[in-house]
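Next up is one chain by itself, shown in structure tokens, the form predicted on its own.
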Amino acid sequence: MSLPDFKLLRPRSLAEAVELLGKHVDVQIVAGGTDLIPSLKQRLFIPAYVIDIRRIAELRGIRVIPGQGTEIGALTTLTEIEHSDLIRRDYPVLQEAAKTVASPILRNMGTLGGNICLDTRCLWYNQSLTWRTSCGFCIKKDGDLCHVAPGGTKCWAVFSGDTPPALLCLDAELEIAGPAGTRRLALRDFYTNLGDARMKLARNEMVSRVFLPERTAGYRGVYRKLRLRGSIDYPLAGVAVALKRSNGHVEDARVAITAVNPAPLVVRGVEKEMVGKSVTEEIAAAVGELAARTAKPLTTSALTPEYRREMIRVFAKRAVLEAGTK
């Protein structure tokens, strides 16, 4: 499949990129291109302009801000995060999640900002124009019917990024750049849980940086992912766990899930189950139950919703047990 016609714009600075976003309405941003380029070929987007931000050097790199935490540029590649000694030491759940994304070649291209802003996916959406035309399209693109939940008014396309659940466990915040300057937003407030309008990001805004607070540095982390193949594939269910322990007991605990809802979600009630206790089979099983209840998979992938929900339960239990023994 070929790309549609568009005009390519290549800003050299964040300010120039924001200016272009404000100037042009029908526009898409490309960073690594690992998600956008296939979507352009499928005619899921046919923009008049594509803004290539890869040359903006200020959006790259990982650096420590003393007394505050760690700042990661939105253009930092997943490979850089995977191989960063700082991330491996202080935020291991993020390193574990990053190394599971796709394949080494795609991680060399894919960026943290791109993984955060990943488009939601569905069997009925991620198809060629010819295929989608034959089905009468869907709510997410060009139609008014949800094939996943017929009669419903909500798009259930799932969010399938690997790093956002890890970032949620770390209380990450985003820097968002726009015409009025930059603003900070907690990642947990960034997603809408709607498949067709997934982010709280204005048309003329872009994610520029990610901040990891110093208070979550050193949390023990585990990420587990279900996919059809051992590489390349998006997650069909994913669980991130981050724990802080003291004197053999859990001082703080966070669990987040991905690929089973229109947004990555923090699992509620985990702290009540775990804080002040030692990690046991029973506690891990209880957390797995909480995670399974949070998951709302529908027929958006090749695997059944029941199987994906059960794997969330299994992965959450295993991840809690593993994090509790590290």
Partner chain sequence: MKKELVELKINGRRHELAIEPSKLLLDVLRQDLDLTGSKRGCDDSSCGACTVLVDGVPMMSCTLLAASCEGQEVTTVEGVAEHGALAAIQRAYGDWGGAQCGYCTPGFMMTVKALLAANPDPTEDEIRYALSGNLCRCTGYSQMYEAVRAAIQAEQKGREQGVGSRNPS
Contents of the next structure:
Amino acid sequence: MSLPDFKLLRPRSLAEAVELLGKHVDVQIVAGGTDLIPSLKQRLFIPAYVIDIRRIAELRGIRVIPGQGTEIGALTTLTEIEHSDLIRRDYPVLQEAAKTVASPILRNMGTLGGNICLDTRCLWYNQSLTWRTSCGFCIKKDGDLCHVAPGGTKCWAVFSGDTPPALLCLDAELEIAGPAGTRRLALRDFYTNLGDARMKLARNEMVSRVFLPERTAGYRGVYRKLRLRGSIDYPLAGVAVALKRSNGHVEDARVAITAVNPAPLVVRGVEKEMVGKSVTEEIAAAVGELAARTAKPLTTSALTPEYRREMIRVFAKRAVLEAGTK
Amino acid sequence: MSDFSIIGKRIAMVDAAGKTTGAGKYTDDLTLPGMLIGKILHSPYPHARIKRIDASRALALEGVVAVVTGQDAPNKYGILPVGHDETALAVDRVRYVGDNVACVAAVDETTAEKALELIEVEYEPLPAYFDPEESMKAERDLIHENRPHNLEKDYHHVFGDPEKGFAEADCIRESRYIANEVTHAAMEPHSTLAAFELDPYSGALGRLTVWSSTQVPYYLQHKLSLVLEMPMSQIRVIKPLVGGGFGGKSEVIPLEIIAAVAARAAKAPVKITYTREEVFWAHRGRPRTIMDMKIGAKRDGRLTAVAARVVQDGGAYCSYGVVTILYSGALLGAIYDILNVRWDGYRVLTNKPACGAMRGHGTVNVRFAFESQLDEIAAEIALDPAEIRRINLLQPPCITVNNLRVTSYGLPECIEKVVERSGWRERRGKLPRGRGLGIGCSHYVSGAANSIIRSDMPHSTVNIKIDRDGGVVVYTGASEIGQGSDTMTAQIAAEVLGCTLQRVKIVAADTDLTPIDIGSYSSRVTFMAGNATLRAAEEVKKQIASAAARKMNCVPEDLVFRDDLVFKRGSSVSSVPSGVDSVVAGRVEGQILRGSLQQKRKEEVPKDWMTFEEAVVAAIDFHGALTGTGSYAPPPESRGGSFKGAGVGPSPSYSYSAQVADVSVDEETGEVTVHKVWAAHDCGRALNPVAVEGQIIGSVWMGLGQALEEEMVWKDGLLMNPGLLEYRSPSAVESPEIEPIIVESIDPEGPFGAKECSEGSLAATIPAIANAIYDAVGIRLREVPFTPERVLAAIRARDAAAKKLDLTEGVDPTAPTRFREHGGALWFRGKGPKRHELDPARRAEQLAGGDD
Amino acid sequence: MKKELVELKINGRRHELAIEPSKLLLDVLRQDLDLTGSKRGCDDSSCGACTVLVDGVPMMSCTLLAASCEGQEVTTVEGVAEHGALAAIQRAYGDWGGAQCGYCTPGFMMTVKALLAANPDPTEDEIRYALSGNLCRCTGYSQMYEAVRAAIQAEQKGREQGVGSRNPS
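Structure of the form predicted together with the partner chain (previous: the form predicted on its own):
Up next: the whole complex, starting with the chain shown before.
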């Protein structure tokens, strides 16, 4: 399968990239390529321009900003995050999530920014042009009906990134660069929970950096991922838990889920359930119920929605227990 | 007689270096001057009449050389003589999503892909059939007009008296098992390069050469001849390296014919390589199988009868289907001593890609059902599952009730070995909750005793030529597909001739050069091509021996060929030089100083030994060119009975396997972890233990994939997972340790006693895992694969506390309340508007709004 | 689309190529440079048969635009052999049954090469983890672990004696 024709632009700096973004309309950004390139083969995108940002060195790497937290460049690979001592020590939930993404080779290529901006996925969407022709296309691309929820007008394609739920638990913020300079946005405000227009990013903007606040450094973290194969797979359900304990009691806690909604979502009500208490089976089970209630999986992916939702419950319970008691 | 110098040794594959360096060439690695790239247009409908095809816009595109459609090659073909129901490209009807409609040959891939978009096809959709049991009720809009009720074939076999057998049973189990569809997913996507010779004066088409990723070059040559209406002698098929087959390349795949048809139209070489999605459409994998199984047993564990109704969802074409369904009956009970058998088999057509032969052809799914049910019976009569299998062993040599001749039978030793190695007796029943051990057995043919095209022709023929410097060239039609057939051939030739392996060069699978061999399928190569090699080598050896004996003043029977030497039997060891030195000396002197070397030897009388090379020179001096031919045809007594369908199942010899799986089940998630599989396999004799172990491990591993992860998921004739991302072949992480245990029963007719080792093990793995899951958590799984949701559902059912999962509970109120299993029958309701971005109109509109 | 001039450094050699900007590295290797060792096994970046090293790091050449590799060192399976002789890992894969049909093998060669460069003495779990991005359909991976261990031993012995060991047993 070849790629559609496009012009390739290779900026060397963020400023140059932003300038190009402002100048051209029909554009896709490529970093690691692990999401975009297969989609180009399937003609999910036929951009006139592709901006290859791999050469922008300033967007690579992890550094501590004293008194504020940690900054991760959007082009930092998932392998770098997996092997970073700093991340392992201060933000273990992110390290756990990063090391479950796809496979080692794909993590060498895939970037944190790419994982955050991952296109939503659906069995009716991530298919070749020929295949999609035979199903009459779908609401997310080229068509006007949804095969997952027939009759509906909403796209339910599922967000399948592993690191965003971990980042949500850590109260991460994004730096977004655009023609007017950069702006900051809390990650939890970044996603729309719509399968098609999945994120609040203007056409001429790009995610440039991720900030992890100093406040959540040292939170215990666990990430649990449902997949059929031990490697390569996207999550079919994923749960991230981060919590802070003092004197055996939970001081702060957050749970976020992925791969069961069009966005990664923070589970509401977790703090109320957990803060001030020591983690018990009952509390963990209650959090599991909360997580399951937040999950609204549909037949976008392998396995049944019922099962995936059930696993959100089980995984959330187990992850809370592990983070809370280990 | 285990004193061999090359047989039984751990030897690297003779073609390994080409694979590890990347220097070896597979079909897609080949190019020819002026070569075009072919791309195929596939049907978007599962069942439709083609009303019109207009390729004029495609032909007008710069870089497009030819567009061919069904009319360009309308002759029907099929792998089985009874199943000629395919055409290279659809003539008037498409029968599955992905069926082949047209092919473009263009200067490059991009151009060809663009041209596909420009071909206009008008279809008239027809009602389609996706479920085999529904399809069997069809009265109209049949998939093939000459197959009433969409029934490709049904067979009904009764051996002994099943009714009496069940009446005598103390314990009867009856249940339905389902095995979902799986595919080979060989790493190499199919590829074919076809080129005609052109007469330089007239430009007329001459001979055709086809390089193809095939397990069956001679069948390909035959079908090409049929479709292209050319004599076989005008067609040369060459098999380069093949990146795995597992049955997926064991028949003629559409692209192989299409490439030739396109090359004929384009008058230029055309290469077609499938995308991974196209590989899934070409398919020919293991059909979804519905099995109603019934087994009866006495209280002491003796099986009194087995009955099975087997329905296979065969897809839109016959393929190997008739054989597949017959194997599900022939090998159903024949592994054990069961006197009463009833079997009803139905091969049904549906509007999906054709199923065909896949590793363990026809036997895998019924083995899962049978071995699982046998475990249920053992549990009911409180017998150790290993014991119930022992109680029902055959007493070979024997002939089973369905006329299969069993000459060697290592199953008892296989069971004994896995029981011992796995700690079955010590560990079973004492493992912590959630962990268990399970056993399963299987058997398989070492090639079919009756070939697809009935004739008296030997199934394999091998030629050997020996050059003056002792170089041995073996010409074999056997197809190396990664299973080690070239290495096996070289080993047998070298062992018989007593020369080093380095002397042997294999020329394989080139229809111009190599004598006919029916191909690499049904695990026939070692037994049949191996025997042919053995006989060819013995024939040449006889010529060498007679010449050497003359030089050594003895009778040929007194000579021993070994370690690159020919010496008199019983000659004192010290008088025979060590093999290594003589090779070196022979090579150097032989090349340059042959005359003087011979001169020198002449003076040394009497001789007790000669180097292999000297003996060869002596023979060539005497006979002229040194060649030999050997062939193999299965003996008449191995060819089975005479009832309808008796032709499938008989083999000159059968392999046997027993396996124990050690698994854990997470009762809260349903996730199954396989810790280890002990796999004992009776391969007759292990000609090369590294290769045999590799085949056993590979088979078990593929069975594990089918047991736990792999499944082709269909929604209304659409394959939802046509790629390696969503069709999950196990990764290194969850692949368990597999301990291969070689059992050698030394078959009386196999080459050096060898028989099958590449397929039989697969079938035991699935029931071994199913039975281990039962041992771990007490649930009986009757549908493969055992995905975590199926396991969890069974656990919940077991607990009866099955909290019903309510999907709508807590769901976003704006979300639709009804979810259907699949997209519904869109085919009859019209489709969404076709307005994807490659549509030129849309593209123009978009660019107009662009920035430059 | 118009071709553009791109300079690629592959297996230590510079190549100036005129290629479309949308061309994948795998296609450039196979079609423009006849380096057909790297294979295409899938179209969805899942199988790893096309793995090459980019600045020493295993990446999928089917998922990289050739033009974006400008300025980086690309190593393919053709660049693994040492002075024309099989590298230890190549020999070991042959001896221990690590390769059957061989189609995935070039990808594994690159992954193992990178693994051993980073971790000269990996545990079996580390090997499994490292190999988990390459799919093989023949071997069930087991014999590969033996091959990797044999290669490590051969390398060690080679360092001690100055030559590689030949036979498996």
